[in-house]
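Here you get one chain, nothing else, as C-alpha cells; it is the form predicted alone.
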Amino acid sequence: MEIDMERNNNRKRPASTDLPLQWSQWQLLDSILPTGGFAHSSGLEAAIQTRVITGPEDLHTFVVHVLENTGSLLLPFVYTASKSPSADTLCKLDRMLDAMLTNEVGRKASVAQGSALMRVAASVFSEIPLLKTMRDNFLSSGAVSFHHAPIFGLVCGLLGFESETSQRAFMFITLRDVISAATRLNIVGPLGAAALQHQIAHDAEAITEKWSNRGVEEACQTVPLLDTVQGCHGYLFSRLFCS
C-alpha cells in the first residue's frame, strides 16, 4: 500500500499552469467551434455527382487521396507557421499559399475557413492578445486573405502544439470533415463512417509521417484530379455544400 502511494506521489505530474492550455488546444480540435469546416466537402460532392465516386468503397479511396494532397500541399504550411508563429510568417506563407492554389473553389474554402478561425480564435483565446492584434491589422491592411492551413498552424504555434502535434491535428480536421460531408451526402451512414474513420486513421498517419516537417519549398500536388474535380463544384446544378 505504502509503495503504491509512493509510486503515485513519484509520478510526472503536469504543470498546474498547462492544464488551461491543454483544454484550449483539445477546444481547437472540437467539432463544435464554430470554424466553417463543416460548410465544406474537399470536393466530395462534386465526386459524387461526376461519378467519380458511386459507392463506399471509392469513398475510402477518395478520402486517402484527399488527405495524401492535403499531406503534400498544405502540411508545409501548417507546420512553418507552427514553428514561427509570427505575423511576417503568416504574410509570406499566405501570400504563398494564395499563388499556390490555381483552383478557384478550393482557394475561396481555404479563405473562409481561415477567416472563421483567425476570428474564432481571436474571441475565444483572449489569453493571447497577439491573435486579436494581427486579425484586426491584416483586416485594417488587406495583407493576407487568412488562408486556413497557415491559420491553423499559426494558432496552433501559440496555444504551445507541437509541430508534430499540429499537422498531425490538420490531418485529423481533414478526415473528419470529409467523413462528415460524406455522411450528410447519404454516402456512408452514421455507423459506417466512424468505421471508415477508424480504417483509414492507419492510412492518414502513414502519410502524416510521409509529408510531417517539410518547409514550403516542398509543397505540391499528389493528386491533381482531385484539384480538378473540385474545381467543378461551381457548376453543379444543385449543391449542399460551399466546396
Given for the second form:
Amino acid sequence: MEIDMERNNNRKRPASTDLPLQWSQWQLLDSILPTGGFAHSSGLEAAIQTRVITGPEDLHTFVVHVLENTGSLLLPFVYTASKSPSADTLCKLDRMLDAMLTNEVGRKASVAQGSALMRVAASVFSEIPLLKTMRDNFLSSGAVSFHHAPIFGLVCGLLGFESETSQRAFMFITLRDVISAATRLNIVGPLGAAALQHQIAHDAEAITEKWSNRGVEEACQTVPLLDTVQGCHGYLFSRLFCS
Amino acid sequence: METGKIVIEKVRGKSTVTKSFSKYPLKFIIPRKVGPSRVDAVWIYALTYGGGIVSGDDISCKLEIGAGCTAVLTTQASTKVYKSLGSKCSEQSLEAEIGSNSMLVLIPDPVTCFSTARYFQKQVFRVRSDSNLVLVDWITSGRHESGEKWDFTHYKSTNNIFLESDQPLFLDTVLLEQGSIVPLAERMQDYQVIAMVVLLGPMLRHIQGQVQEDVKRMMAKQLQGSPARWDRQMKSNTRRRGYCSNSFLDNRISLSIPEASIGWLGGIAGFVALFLKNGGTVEVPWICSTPWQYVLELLIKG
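Right, the form predicted alone is done; let's see the coordinates for the form predicted together with its partner chain.
Whole complex next, starting from this chain.
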C-alpha cells in the first residue's frame, strides 16, 4: 500500500530534477560511461616496455606513483573547477594546465579524455543546459582545449557534488583506469586487479587527503620520473594504449 | 629587496653590461674573454661566498636583457645547499626579462642538496614571441659518495615562462620532499640526477630539430624489437639478472620531447627531461660531458 503510494508520487515528479544525486554520481564514475578512459594507461605501457616495471611487485609502487603525481598536479584543478564551475574559471584553468602539462603524451591524453567527458556530460546530464551551451561556445571559439581535470571538476560542480567527493572521485577514476590498463596488459588477472585496487585505496585516500583543497598555484610534479617515462610512449614500437 | 641585478643593452652594436649590482651573499664575475671574440655574448658567473647556500639564505636576482643581446648566466661549480637549521629554507629566485630577438642561456651546474637541506628555487622568464632561451635546471641526489642519496628534506623548483600580458607559456614545478607515502629515494629509483632542458625561440630551431632527431634515433635503438614479454610468475631474483641487461635504466638516460606543440607560438619546440643515472660521473653517451656543453656546442655549430 505504502509502496504504491510512493510509486504514484514518483510518477508525478518531473523527470531527473529531483532524482537522488547518487544516480548521477555513480553514472559519472561508472566505467561504462564512454569517456575513453580505457584508451589510456597513464604511462604504464611505456613503463613496462622501458623496463621501469620489471615484475608484478613493481605495479603497486607504480600505481601509487601515478596517484601521487595526479594528486599533486591535477587535484588542485579539479578542486578549483568544482568550487566555481563557471566558463571563466574553466577558461583560466584550461590555459594554465595546458602550459603545465609539459609532456606531450600526457597533454594529448588529457585533452582527449576531457573532450570526451564534456561531450558525454553535455548530452547525458541534459537537466543542466549550461553544460551544452558551454561546450558549444568553447567549440566555436576554440578558447579551451578541454583538459580532463578542470572539465571533471566542472561537471562535478554543476551536478552539485561536494568538492571533497569530486576530488576523491577523480582519484578513483585515475586508479580504476591504471588498474584496468594493467589487466589488459596482462600484468595482473582480473581478480588480482580488484584486490590490488582495494589494497591501494588506503594509500589513495591518504594522497587525496594530502593534496585536496589546494589552489592551482600549488600544483606541482612530485614524481618527475613518471612524466619522463610517459613521454617515451610515442617512441614505443608497438602499443595498445594512447598514453 | 633583491640581492643582485644585471642589465644588458646593446651599446655600439655589442651586448654590454650597463648595470650590475650584487650584495652578500651573491657576487657576479663578468669576464671579458670567455668565448671567441666574434661571438657577441656577455658571460656572467654567479657565485656565492662559501661556495654554497646556507640555511636561511634568500638570494633574489633580476636580469634584463635588451633587444638583440645575448647573455650567458652560469656558475663555477655546483650549487651546494647545506644542511638546514631547524625549519629554515634556503631560497633562490631569478626574474629575467628577455627582449625582442635576444637570447638568454642559463646553464648553471647542478644543485646539490646535502642531507636535511631545504631548498626552494623559482625562476620566472618574461619573453616575447621572438625571444630565445636555453634553460638547464638540474639537481643531483646529493653527496652520494658519502652515502647521501635523495636525503634532503625539501626541494622545490619552479620554472615559469610567460609571454607578453602574462600569458602562461610553460609552467613547471617539481617538488621532491620526504614524508610522502613512497619514500623519495624509491620514487627516484636508481637515478642520481634529474635535469630539465628548455630550448625556446626561433634562433634555437635547428637545435630543437637536432635534439629531436637524436632522441628519436636513441629511442628507436632502446625500444626496438619485440616488446617486453610479461611473465606473471617472474621472481624478483631473476629480474636482477639478465632480464635487465639490455635495460633502459642501464643506458643512463631517457628523454621526453613533445614535438612543436604550441603551434600558434611557434615557440617551445623542445622540452627535454634528461634523467641521468650515476649522477656524480655524468656519463652520457650522446652528450659531451654536461648537457650544457652539448647545448653550447650545438650553438656554436649552428
